[in-house]
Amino acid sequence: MKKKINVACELLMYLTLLAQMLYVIVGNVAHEILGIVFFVSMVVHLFIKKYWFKAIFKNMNKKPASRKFADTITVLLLIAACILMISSMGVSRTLFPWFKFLMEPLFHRYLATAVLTLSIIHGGMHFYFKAKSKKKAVILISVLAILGIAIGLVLVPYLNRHLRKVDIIMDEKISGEKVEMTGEKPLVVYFTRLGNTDFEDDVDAVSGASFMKSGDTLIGNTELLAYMVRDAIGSEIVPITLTGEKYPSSYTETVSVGGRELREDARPGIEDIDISGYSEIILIYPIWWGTVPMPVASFLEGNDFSGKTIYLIATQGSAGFGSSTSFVKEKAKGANVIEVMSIYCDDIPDSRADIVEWLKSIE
């Protein structure tokens, strides 16, 4: 019976781990539930195999190299799986939203890739010990391990980009509960690729990767958030708009240009934004290379923020606020800079309720 349960646990671990890698298909809630199933199966598997803990350090000098390698892989897999469990709670947006450690989705994906690859090698070593042709077994294990790496580093990003849901009904997403503000309404300033990019005629929301689509209309991610704030409190919203060369249509090329601007500490030319009549600014921006895009830096250095409060809302696919908060504090001298929320890209269309709750706290 123990053997059957152990085989079932091993099979369940492989299946749930693979299903979790297909996050964009199964959805966030199922992804988190599958994660719990994976770790429960792992605990049961370890309990059944508890004798291994005693045997691993026994007669180390007498073990053949293949057995030492298998034990090393098992130890690495156990360590990686334990860190993955903590990371899973850190990136959880449904079951463990209160857990604030290791909140790095990109690190989580790399770690999951490592666990999948180590699991493949771990399982493959059982086959190796029974195989008649050790050379063929090594080749098979190597091919499957490379496939595991490819799934995590190539297939998953591809699916996340090309199967990501980008179609929304804009009015439904931005309209809702109103917040009556007794004092001065803050100015909303946002930066988005939309309006700052030389898009090709056939560009769509998927290839753009920084915006969504409502009917035939493209909407920038941060632009949508700005509209949510405006609908809730009636604030004026102002985009940060480039006056010179715009970003390329290709998302990948834009990433490269953004990285070069950061390295060169560039300050792209932007249209003037008058903030003199406001004591509070809501700044909405995407995380580029772990910080604000350089046009946002141009806005920060081109205005006097002395005595003003800047509320930060960042959109991201992996990095939380990154180093953007410290960057804003450095460039907007004299301002009181407050982190509001860092919104994961998939959650942007459904963020209005969270924004409203925050707005209520400052009304």
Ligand SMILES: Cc1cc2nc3c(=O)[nH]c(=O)nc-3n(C[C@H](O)[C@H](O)[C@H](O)COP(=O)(O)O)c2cc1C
Contents of the next structure:
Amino acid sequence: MKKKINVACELLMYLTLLAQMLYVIVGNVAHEILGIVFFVSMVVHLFIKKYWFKAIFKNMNKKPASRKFADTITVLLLIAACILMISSMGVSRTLFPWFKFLMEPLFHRYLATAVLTLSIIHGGMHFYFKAKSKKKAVILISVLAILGIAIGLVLVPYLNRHLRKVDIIMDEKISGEKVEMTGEKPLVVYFTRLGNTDFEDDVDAVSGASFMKSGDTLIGNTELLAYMVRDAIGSEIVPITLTGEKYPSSYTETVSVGGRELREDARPGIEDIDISGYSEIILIYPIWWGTVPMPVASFLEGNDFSGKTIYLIATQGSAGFGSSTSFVKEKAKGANVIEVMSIYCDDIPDSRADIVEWLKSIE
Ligand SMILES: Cc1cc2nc3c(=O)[nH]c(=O)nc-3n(C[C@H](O)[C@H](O)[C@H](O)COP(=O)(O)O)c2cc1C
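Instead of the form predicted alone shown above, give the structure for the form predicted in complex with this ligand, please.
The next block holds the full complex; its first chain is the one shown before.
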């Protein structure tokens, strides 16, 4: 019976781990539930195999190299899985949103890749000890381990980039409850990659990278948020628009251009934005390299913010504001800078209710 439960747990662990890798297909809620199934199976598996904890330190010197290697892999797997459990709670957006430790999704993905690869080698070692041809077993384990690394580091990012659901019905997402502003309405200023990128005809091929689509219309992530605010309070919205060279249509190239601009502390030329008639500005921007894109820096340095309030709404592919808040505080001299919310890019289409709640608090 114990043996059967153990086999079931092992199978569950491999299957749930692989299914979780297909995050973009299964969605966030299923990903988090699968994570719990994985860790529960792991605990049951460890309980059944508890004799291993005693056996590992016994007759260490007499153990053959292959056994020592298998034990080392098991220890590493156990450590990596425990850290993965903490990081899973850190990046959780549905089941453990209150857990604020190890919140870095990239670290989570690397760790999950390590756990998958170590699990393959761990399972493979059982096969190795029974296999007649040790050489063939080593080759098979190596191939599968490389496959595990490739799944985590190549396939998952590829699927995330190209299968991300980008189709939305824009009117449904941006319209809804209105907020009556008793005082002056804030000006919404936003920067998005979409209006600042040179696209070729194959725009469809890149739409999954960071945009959303409504019918044939492409919408930038921050742009959608600006539309939501406009719909709720009827404010003016103004995009930060480059006057010079635009960003490349390739997402990856834009990432490196953005990184270079940050390193060089560049101030790309932008169209003038008149903020003189406003005492409050809602600034919506994507996090680029942990801070604001440099055209946003151009906007901040090119205007007088003394005595004004700047509300920050960021979007990102990981979490938080990075160092963007301190950057804005430093560049927008004399402004009162307030963090409002930082929205994970996949959550943008469903964030109108949160935005409305916040708008009510400043009406
Ligand atoms: C040049 C560049 C750098 C980025 N750097 C980060 C980053 O450091 N951290 C992060 O979480 N997301 C990063 N992202 C992802 C964007 O913040 C995210 O996709 C955002 O929602 C894009 O908004 P937009 O489509 O309105 O431009 C980066 C994207 C680009 C293009």
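Residue numbers count along the first chain shown, from 1. What you are looking at is a predicted structure, and each value in this text was computed from that prediction instead of being measured. Think of the rigid core as the biggest set of C-alphas that the two forms share within 1.5 Å after superposition.
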Is I338 displaced by at least 2 Å at its C-alpha between these two forms when the rigid core is overlaid? yes
Using the core for the fit, does the CA position of T94 change by 2 Å or more between these two forms? no
Establish whether a shift of 2 Å or more occurs at the C-alpha of H31 between these two forms, with the two forms superposed on the rigid core. no
